[in-house]
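The form predicted alone is given below as one chain in C-alpha cells.
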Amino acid sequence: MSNPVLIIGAGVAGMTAAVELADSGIKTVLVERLSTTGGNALNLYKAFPTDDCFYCFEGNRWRPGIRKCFYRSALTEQPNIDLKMNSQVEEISGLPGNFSVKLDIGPQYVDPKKCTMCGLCIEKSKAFSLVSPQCQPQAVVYDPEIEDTGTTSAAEECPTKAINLDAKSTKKIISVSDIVIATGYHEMQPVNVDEYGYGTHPNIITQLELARILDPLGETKGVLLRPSDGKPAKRVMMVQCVGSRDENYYAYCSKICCVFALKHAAILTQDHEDVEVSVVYMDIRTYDRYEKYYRDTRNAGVEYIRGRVSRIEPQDDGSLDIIVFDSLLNKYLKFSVDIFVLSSALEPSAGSSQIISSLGLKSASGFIGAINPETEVVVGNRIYACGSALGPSEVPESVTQARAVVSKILQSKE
C-alpha cells in the first residue's frame, strides 16, 4: 500500500483536494493549524459572484451541476481523510515519494465524535465557543487561555463526555509520498499605515471584519452597526489598495480586494436600507464575470472616487471626518462617514516562508512560486501547491487550481 498524500491548509483549496483524492480511494492526511476548517471561507459571507454561502461549492466533476456544502461533508467521517486539527508540520524530510514529516498534533479537548453541539459548555464557561454553525468538525471548541470557574462543572456535566481539559499535543513522524501546500492566504492588518489609522479609532475596520459585522451569524446578526458604539451606521466609506501595489508594503496587487469591496458595496445597497458607500480607488480592477458587480453598484448609488485619501478627523460623536482629493476633478472633498473600510492587501499565511526554505521551493512575492507558468500548480518533485498559497485567488480558481493538483497525483499513481 502507498503512503497517503499530506495536504497541508484545510482551506477552500485543502479541502477541494482532500475530498477529491478521499473519493478517489488516495488516503491523504489533512493537517490545519486551527480548530476548525474553512480558512478564510469561514469569515467571508456571501461568495462572489454567485452570492452563495462560501462554504457552498460546485459538486465534483463526476456529479456535473450538483452543489455540495463542506460543512456537510463529513470529513471526520470519510475513511481516506486523517484530519488532524490544532496541528502543524514541524519538520519535512527525505525524498519525493517517501517524506518523512513530523507533526505537532495539538490537544484535543473536545471530541467532534461525541460532541453535540447542545450548548451546555458554552452556557457554563466563556473558555468553550462555536466557532461557527458551519464549523468542521461540528463541535465547540476549548480555549485553555481563557479557562473561567466554570470551565470544570462544564467538562464534569458533558452529556456525552465530550470534554478532556487534561489532553495534551503529541508529536507523530508518517511517511508520505506527495505533499500539497493549501496555506491560504492572511489579510494585512495595517497598523503601520499611519494615514489611514487603523487601530486608533474602533471605526476604521478591514473587509474582512466587515464581512463580519454583515454576516447574519455574526455578533451583530447582519445588522450594521458602528463598532465604536453599536449605533446605526449610515454612511460607510471604503479605500482600495492599503499596502497593496506599495513598494513600501507589497508592491503586487492583490487582486481580489477590488471585488471584495464591491461585493460588500452591494450587499450594503440591496440588503439594508438608506445606507451610502463610497469607495475611493486608484483602479478599479474587475475582470471577467465581477465588471457586474461595478454596474449594478454605480446603478444603486455607490460612488466611485478616484483619488486618495489626505485626511481622517474623528468626531465626538463617533463619526468620522475625511478628507478625500479627487484625481479626476482635480479638487478635495470632504466626507462624514460612520464607519471607514480598508481593503488591506493579502499577504502570505503565517509559515509559508519556513515551508519555502524547508523545502527549497522558489519565492513569487513571499507566496509559493511554481516551476514554471505551465505547471502553475507543480512547485517540485511531487510538491503540490493550490489556492492561495500561490498568490491571492479567488474561491473558483482555488477549486481549480485544487482539482488539477488532484490530477497531477492521480496521473503519478498510475
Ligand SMILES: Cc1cc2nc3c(=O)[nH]c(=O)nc-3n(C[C@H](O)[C@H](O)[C@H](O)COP(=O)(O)OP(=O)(O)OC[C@H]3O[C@@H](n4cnc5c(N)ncnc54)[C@H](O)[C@@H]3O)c2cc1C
The other form holds:
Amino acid sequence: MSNPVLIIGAGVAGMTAAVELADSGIKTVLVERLSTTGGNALNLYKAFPTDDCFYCFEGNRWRPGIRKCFYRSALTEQPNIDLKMNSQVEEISGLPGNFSVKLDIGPQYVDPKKCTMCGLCIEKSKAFSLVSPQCQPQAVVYDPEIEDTGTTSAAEECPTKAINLDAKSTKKIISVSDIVIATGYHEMQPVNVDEYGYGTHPNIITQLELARILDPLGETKGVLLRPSDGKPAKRVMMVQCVGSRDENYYAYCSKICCVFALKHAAILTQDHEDVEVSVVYMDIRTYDRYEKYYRDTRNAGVEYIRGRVSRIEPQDDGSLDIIVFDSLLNKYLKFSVDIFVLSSALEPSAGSSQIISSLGLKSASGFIGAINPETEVVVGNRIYACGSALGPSEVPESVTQARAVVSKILQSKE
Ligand SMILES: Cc1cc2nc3c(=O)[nH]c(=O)nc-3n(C[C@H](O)[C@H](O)[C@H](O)COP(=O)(O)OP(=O)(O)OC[C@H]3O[C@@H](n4cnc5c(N)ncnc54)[C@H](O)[C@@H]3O)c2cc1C
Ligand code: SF4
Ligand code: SF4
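Write the structure block of the form predicted in complex with the named molecule for the protein whose form predicted alone appears above.
After this comes the whole thing, all chains and molecules, with the earlier chain placed first.
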C-alpha cells in the first residue's frame, strides 16, 4: 500500500485537501497544532462573497444529514483521515514519495470520541472550556497551564470517562508520499505601529477582534459594545493598510483587508441600529465582485475619507478623538469615535520560515513561494501549498487551490 499524504494545517485549505483526497481513496495524515480545526475561518462570523454564516461550508457524504456544515464534516468519521490535533511536525527527511516525518503528537486529555459536551467539567473547573460550539472535533479542551482545584473531580465525575489528566505527548515517525503545506496566515498584532495606539487603549482593536464582537457566538453575543466599559458603541472608524504597503513592516498589499473591512461596515450598518461607520484609506481595493460592498456601504451612509490618521486622543468618557488628514480636502478633520478598528496586515503564520528553510523552498515575502507562477500550488518535488500559506487569500481561492493540489496528487498517483 502506498504511503499516506501529509497535510500540515487544518484550516479551510488543509481540511478541503484532506477531505477530498480521502474521498478519492487516498490516506492522509492531517496535522493541526491547535485543539480545534477550522483555522482563522472559525472566528469570522459572516463570509464574503455570500454573507453566509462562516460555519457553513460544503458538507459531504459522511455527514449528509447536517446542513452544509464544514466543521461537523468528515474529519473524524472519514477512515482515510488520521487527524492529529495539538500536534506539530518536528523534522522531515527522506526522498519525494517516501518522506520520513517526525511528529510531536500533543497529549490527548479529552477523548473526542467519548466526550458528549455535557459541560459538567466546565462547571467544575476553569481548566476546561469549549473553544466554539462549532468546534471540530466536537469536544471540550483542557488547559494544564490553568491551575484549578476542580480538575480532579471533573475527571472523576465525567459521565463518559473521557478525561485523562495524565495524558502525555508522544513522538512518532511516519512515511509519507507527498506533503501539503496549509499553514495559513496570522493577523499582525500592530503593537509597534505607534501612530495607531494598539495595546494602549481597549477601544483600539483589529478586524479579527471586531469579527468576534459582531459574532452572536462571541463574548458580547453580537451586541456592539465598547471593550473599555461595555457601553453601546455608536461610532466606529476603520483605518486601512496598517502594516501593509509599508516598507517598515510589509511592503505587500494584504489583498483582502479592504474587502473584509467593508464586509464589517456592511454588517454594522445593516444589522446594528444607528451605528455610524467611517473608513480612512489610501486606496480601496475591492477587486472583482467585491465592488458591491463599496457601493452598498456608500449607499448605506458609510463615510470614506482618503488620507491618513495623524493623532489619537483618548477622552475621559472612553471615546477617542481621531485627527485625520484628508488628502482630497487638504485639511485636518476631527472625529469622535467609540471603537477604532485597524485593518492589520496578514503575515505568514509562525513557523513558515522554518518550513521554508528545512524543505529548501522558495519564499515569497515570507509566505511559501511557487516554483513556477503557472503552477502556483507546486512548491517542491511532491511538495504543495494551498490557501493563505501561499499569501493572503479568501476562502473560495483557498478551496480552489486545495482542489488543485488534490488534482496534482491524484495525477501523480495514477
Ligand atoms: C478579519 C478577517 C475577515 C475575513 N473574512 C473573510 C470572508 O468573509 N470571506 C473569505 O472568503 N475570507 C475571509 N477572510 C480570509 C480567511 O480567513 C482565509 O481565506 C482562510 O482562513 C484561509 O484558510 P487557510 O486554511 O489557508 O488558513 P488558516 O485559516 O490560517 O488555517 C491555517 C491552519 O494551520 C494551522 N497551522 C499553522 N501552522 C501550523 C504548523 N506549523 N503545524 C500545524 N498546524 C499549523 C493553524 O493553526 C490553522 O488551523 C478573512 C480574514 C480576516 C483576517
Ligand atoms: S464532563 Fe466529560 S463528557 Fe462532559 S463535557 Fe467534560 S469531558 Fe465531555
Ligand atoms: S487590501 Fe486594502 S487595506 Fe489591505 S493592504 Fe491592500 S489596500 Fe491596504
